[in-house]
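Single chain ahead, written as structure tokens, the form predicted on its own.
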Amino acid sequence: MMNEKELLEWYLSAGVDVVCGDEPFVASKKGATAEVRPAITDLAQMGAAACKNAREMCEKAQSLSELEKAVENFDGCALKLTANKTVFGDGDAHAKVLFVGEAPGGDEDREGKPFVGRSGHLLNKMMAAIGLERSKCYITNILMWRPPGNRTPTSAEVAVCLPFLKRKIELIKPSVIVALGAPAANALTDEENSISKIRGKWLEYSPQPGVVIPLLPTYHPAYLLRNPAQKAKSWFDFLRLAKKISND
């Protein structure tokens, strides 16, 4: 039987972080009076003030160093309590191409950088093959902490994450995006489609009226080294990738 100290550790690699109130809830009995519970309740409104605060945060940084600054006072997500370090990104903080994925893993948790575990290797080979240096783009990903035990990262957490991102796209003012797999792409366009259903096809995300950057969806590296036979469509995405660049 697991001690408490054990239990606790239990819930926090499940992506247990957050309680909903001290008392255990017991459903009320035939005949007693429910309790009528708020439309909204605390941790929602916690939620809602987390991002606000997080969107107050990004407005007020005119650079890449004084978002970075920003987000290490930033405690409106739980995952900076469970993450071993926070993750922000790495490369060009004027970069021509930006790559977005959707969270930190064990390895980034561990360096405090993107893509550098077997995903990043494999992403700096599909880079190079079109002859881009990693150095000279800049990538990231929507979260800047790892969701513990690698758990897909709630509405909430993406949520609150979200103007830190959009912030960094704003500061770095990129000609292209690439989102590697369905949830950066989903994220920037507000929509919820399957990879498989727009990679490679050329989308848009606008972070201001007026201005439009193409957006490139494809596969995620971590994905492609789980289906191996998918890696040729991935080329043929970092071939449309290569022409665009060469014709901006």
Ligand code: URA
Second form
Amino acid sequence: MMNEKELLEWYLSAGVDVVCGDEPFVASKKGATAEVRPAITDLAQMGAAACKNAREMCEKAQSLSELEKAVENFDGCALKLTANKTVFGDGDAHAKVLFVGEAPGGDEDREGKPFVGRSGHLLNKMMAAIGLERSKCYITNILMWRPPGNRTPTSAEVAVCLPFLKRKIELIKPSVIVALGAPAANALTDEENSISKIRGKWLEYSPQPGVVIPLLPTYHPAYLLRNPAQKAKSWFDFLRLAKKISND
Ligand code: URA
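Previous: the form predicted on its own; requested now: the form predicted in complex with this ligand:
Full complex below, order starting with the chain above.
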């Protein structure tokens, strides 16, 4: 039998972090008589329309603040409905170094900023170890909303958020991108590699023909918290990053 604290922790880990009332109730739309599930083809069309809409909104945004406004008005990702806050990004809009993670977690969802929980604290220490100030970098994620219970994002969720990440990169124009974990590296290189295969190797992200930004995949700090023995490899990756930016 769980005690009250354990029960609340269990709810939190499942993504239930808001109390709507004292009595349980079934949410339903006013006037709805039966549950209507769109057919798979309708869902695919809705996904394609949302991606098109995202790309159009991104094209219009000429600055990070305009892009953030566009995200406020964007309703093409259902994660926005379950998240507490939009986690757009944090840092210097003209940063030389851009860090990209996967998706906000519980702490980020509460604060509206990326990498502010345990993973963020480790990331801050790793940056400080090579003399990088967090406020002089830019930090963001593929997804701008927390998936409930921190579940793995679906490919449709990644696809609809990707135009916003790509536009951020066009506007920030970083000299270097650090992908924290395989999902971020794979989303930007359009490949399907494991992090153990690509970490520490310089890859390339091309925002437009003829333009190439060096991209360094490394372990996600959450992985390092679970596997501290791998921190030595990350240290080498960060030394490679330090060498690259000092040569710029
Ligand atoms: N993990 C991520 O990938 N991003 C965050 O912002 C926090 C944890």
